[in-house]
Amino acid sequence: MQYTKNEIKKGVTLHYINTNKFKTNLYAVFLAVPLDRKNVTKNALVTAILRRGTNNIKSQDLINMKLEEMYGASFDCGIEKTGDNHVMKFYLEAVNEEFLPEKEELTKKCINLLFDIIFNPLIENNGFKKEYVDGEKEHLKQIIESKIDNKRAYSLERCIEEMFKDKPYGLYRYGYVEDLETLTPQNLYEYYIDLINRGKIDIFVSGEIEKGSIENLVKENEEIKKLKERIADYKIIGVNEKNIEETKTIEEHMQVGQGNLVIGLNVNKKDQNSKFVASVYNAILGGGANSKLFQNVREKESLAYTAGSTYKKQKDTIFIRCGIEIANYEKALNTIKKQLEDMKQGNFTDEDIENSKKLITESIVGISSEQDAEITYCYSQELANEFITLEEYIEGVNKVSKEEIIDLANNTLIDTIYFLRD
Amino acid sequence: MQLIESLKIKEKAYIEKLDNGMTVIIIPKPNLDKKYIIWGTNFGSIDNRFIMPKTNEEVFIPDGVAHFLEHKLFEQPDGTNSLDTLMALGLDANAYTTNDHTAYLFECTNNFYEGLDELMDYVQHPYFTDENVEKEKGIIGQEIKMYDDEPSWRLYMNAMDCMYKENPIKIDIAGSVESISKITPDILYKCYNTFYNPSNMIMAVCGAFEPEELLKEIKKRLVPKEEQGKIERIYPAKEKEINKPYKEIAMEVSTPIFAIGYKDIEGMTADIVKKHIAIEILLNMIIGKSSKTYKELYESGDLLSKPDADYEFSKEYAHILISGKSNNPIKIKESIENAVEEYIKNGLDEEQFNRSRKKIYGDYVVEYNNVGDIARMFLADRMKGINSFDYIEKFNEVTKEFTEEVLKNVFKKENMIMSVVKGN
């Protein structure tokens, strides 16, 4: 991966990934601010409104027509939690000029369109267009309410909410229905101006394009010229305070045939290397088909179809997730606890460690085969205020010893047990 | 090896039909670190009645056998599980079953040949016992329950019920708790011996490979098997009309979800690729992001996001499905109906048609970004007798006139159905 970055203005950074592996170029803009209850719904709503129209291209269908003309370039936006930041993400993907049936200046068109959508929204009467605000409020309400539709995702979301109660990370990324009422085209626009002026802005370009031309296209863009210098307001990730409390057990009832069990674990981080240890620990515990959870909960006991765990590096947490027969709750929970205990006692083999390291290494090496994964990797480094290359990351993982894993296991505690049942 | 090529997107594929009847497709991608291999048999959930070529015995199997077999193939006589072995090599391994095929695959950056050893070993060496078959019933039972709680899966199955009276596509891929209870090692062996014969299998590989060399490695690992004749599959006769126009159920969802379908009676024609491209262009014009209908429904708050629209087809079934979320599914159906009617009456708008074509062309090019997408596409297309590059190469032959013909033949009001899942 050939990666360079360049602060083009204080608080506004251009990242460039030169790669010839794809048929497409990918352009992305990320806007980050600290997660906070007061603004969480506004951030989600503003993101949705921006895609509706700009002062140049006034409606979504016109934007979509433009995208279709650009050989089906695709625009997408979304909102995510990364550590304690709320990140508004905007992407534009388009076929590389080389593979077009006719010659066209597609790169320039892409950059200009993307910036136009984010930094030049359609304004009427000192506010966003009312019709767009009303429409997006209704949509956002439906999105928030549809949280219950996917039971697996819902259960994880609820476990996170309980685990980080009253803390930024416990907030729902789409916000809350009760906030919507107070939001008007004018006060939202006012908020948007503040957001653009204080947020951390990162622009990513990935593909096979000449670096100098990209820099010029970005710097010469009128919207970029208008951006103010700023001391970006965001939270550096990887700094987490933990107060260990008693394990919380939450049970929720819904009309379901299958029970969803989610267990949130707190990893007590010692130093920068802990993230490598934790990722190996997690892979042994629930990383794949060889993991203790998959082997014992699914294969040996036949208790579940899904059984595994995920490590959320940015928050030093691990989530165990199983879909189980409701009557088997106790049995499944005990089997899981037994696996955690085994980890503490060091009841795993050198082979388990080696397999887990291979699994992690594969996924790290694979990052450069996916354009968006590569961007996401670079961005999480940017937010953590460090830069570890993929090679260094792999090296860090390979250095992890059994003692370190056992030590981490003994500093990993169950924080929340969440069960969704009938 | 036969070379096929797409000059427009600068991609190549090598195809070889081996002496034992197996087809191998190799798509070289010299720049990528990732490698992907997928080995599939033309045996899916719809193949529930067939005549075994060697014995001429007619076999009728319980629903869910293809999927059950997929699960069981990983199990080895020494108690190990091949999925674990592959994962232990650091490979991302998996398998899946669809209506018309079952496939075993892995993706990796390193250890490709170690993975190939294991993959080709377990797929060619089944091991089914009473005990291991019984155990699997618990796991698959949980998987079935997971799907039962999935509103989108129920929506899809109900759409199939609206479309077809008697067609094996109505069978749940995993079967039911009841149907899988009847599965025995004997049934699994019968199906294995019939459908896992090389002549019924295709392998597709994508990544940085030298094709001839890779082919040699694959051949080396093949277990010699007797040539078997054609498998005769027995399906119900094709129906000329839909089963019922509407089906609705209640489940725990916040907003109703809908699937609107057009049953394509004519089905797979000789120029199926062109027809498929035309349908994708049409779907984009009817309910795509820049369509008038989508704009109106989005602005009135009846649609939250663009509905998914797909053409699903094989020799036994063919239909279009448009699915999404809405508080007013009936209105969505009427709007689509009106849009179609208008296009039929007035013809397609030239400018809009050309724009849609550009978009669909771009979509096809993007498919070539990822080794997994490429290999899966070549496998699935080949199962239907299609060369994937034709989607790029035949693109220019899809004219406005041709597309208008397809519109008239496929988007018929009397073949329209709708399935809805409402909240409680």
Given for the second form:
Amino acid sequence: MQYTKNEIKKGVTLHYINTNKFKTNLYAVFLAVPLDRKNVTKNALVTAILRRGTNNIKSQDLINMKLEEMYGASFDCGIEKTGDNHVMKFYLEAVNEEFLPEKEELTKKCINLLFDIIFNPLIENNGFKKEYVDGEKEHLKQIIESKIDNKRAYSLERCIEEMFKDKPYGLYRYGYVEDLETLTPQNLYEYYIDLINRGKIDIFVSGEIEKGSIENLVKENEEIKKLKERIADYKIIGVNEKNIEETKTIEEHMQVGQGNLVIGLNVNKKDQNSKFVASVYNAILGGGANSKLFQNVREKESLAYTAGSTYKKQKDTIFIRCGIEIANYEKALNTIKKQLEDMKQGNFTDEDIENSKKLITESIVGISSEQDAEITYCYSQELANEFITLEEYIEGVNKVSKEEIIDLANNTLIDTIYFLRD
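Having seen the form predicted together with its partner chain, could you give me the form predicted on its own?
Partners and other molecules have been left off, which leaves just the chain.
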């Protein structure tokens, strides 16, 4: 992967990943702003409305027809939380021009269409098209209300919400139903203008395309020319210092046959390199079938249907997740705590460390086999205001020592215990 970037306008950056691994080119635009309670629902709604039509292409059906004409190109969009940022993501994927039956400026068409969707929305009566706003409000309401249907995902969301109560990361990425009532085509469009003028804009192009050609196509695009320069309003991802006064225990009751236990751990890292140590720590603890949680909580004690952990490095947190029989709650919790204590005492082997490093290395190597994964990796580095290559990341992981893991284990504390039960 050959990666370069260039600020084409203050607050607007073009990123280029030169790769010949794929027969497709992938174009993406990310718009990031700080997570904020009063705007989180607006961001989700705006993202959905933009895909419905532009001033040039009036409907989603017409956009789809345009994509079909472009040799079956595909478009998608979504919204994510990355650190304390709310990120609106837009993707367009199309076949590389080298594989077309005849010469055609497909790259230019892709870039122009993607920018048209994001920066030139369909406007009527000084606002978004009412029909599209009403339709997406109803759809977003359904998404928000249906989050309770998947109890495992819901339990993780609730743990995050409690762990980061009254903090940006605790917000639900799709927002809140009660906010939808106040949103109109006009005030939403007014907000969109503010969003486009202050957010951090990152444009990614991945594929086998001449870099100078891409730069020219982007710079000469009429929608990009219209963008104002800005001091981008976003949060740089860095080391998070956290003080835990006491562990919070939250118990929620629903009609469920299986209990869902989620434990949020705060990793008090000392520096940026600690992320390598935390990755190895998490892999030993609950990262796979050989992990302590899987082997002891699930296999040996038969206390859980599922048992594992995930490290979210942007927030220096680890989430332990177990699906358990409700009657096994106390025993399962104590067994999990025993694994955490074992990590503090160094009760794990050199083989555990090596297996965990191999597991992480495989996942890092796998990034380069997917275009969207490469873009996501580079974008996370951009938000952290650093750039570590995949090779450097693997090297950092392989340097981690047992002493460093033990030290980090003793600086990793339980913040929140959430249990969904009957």
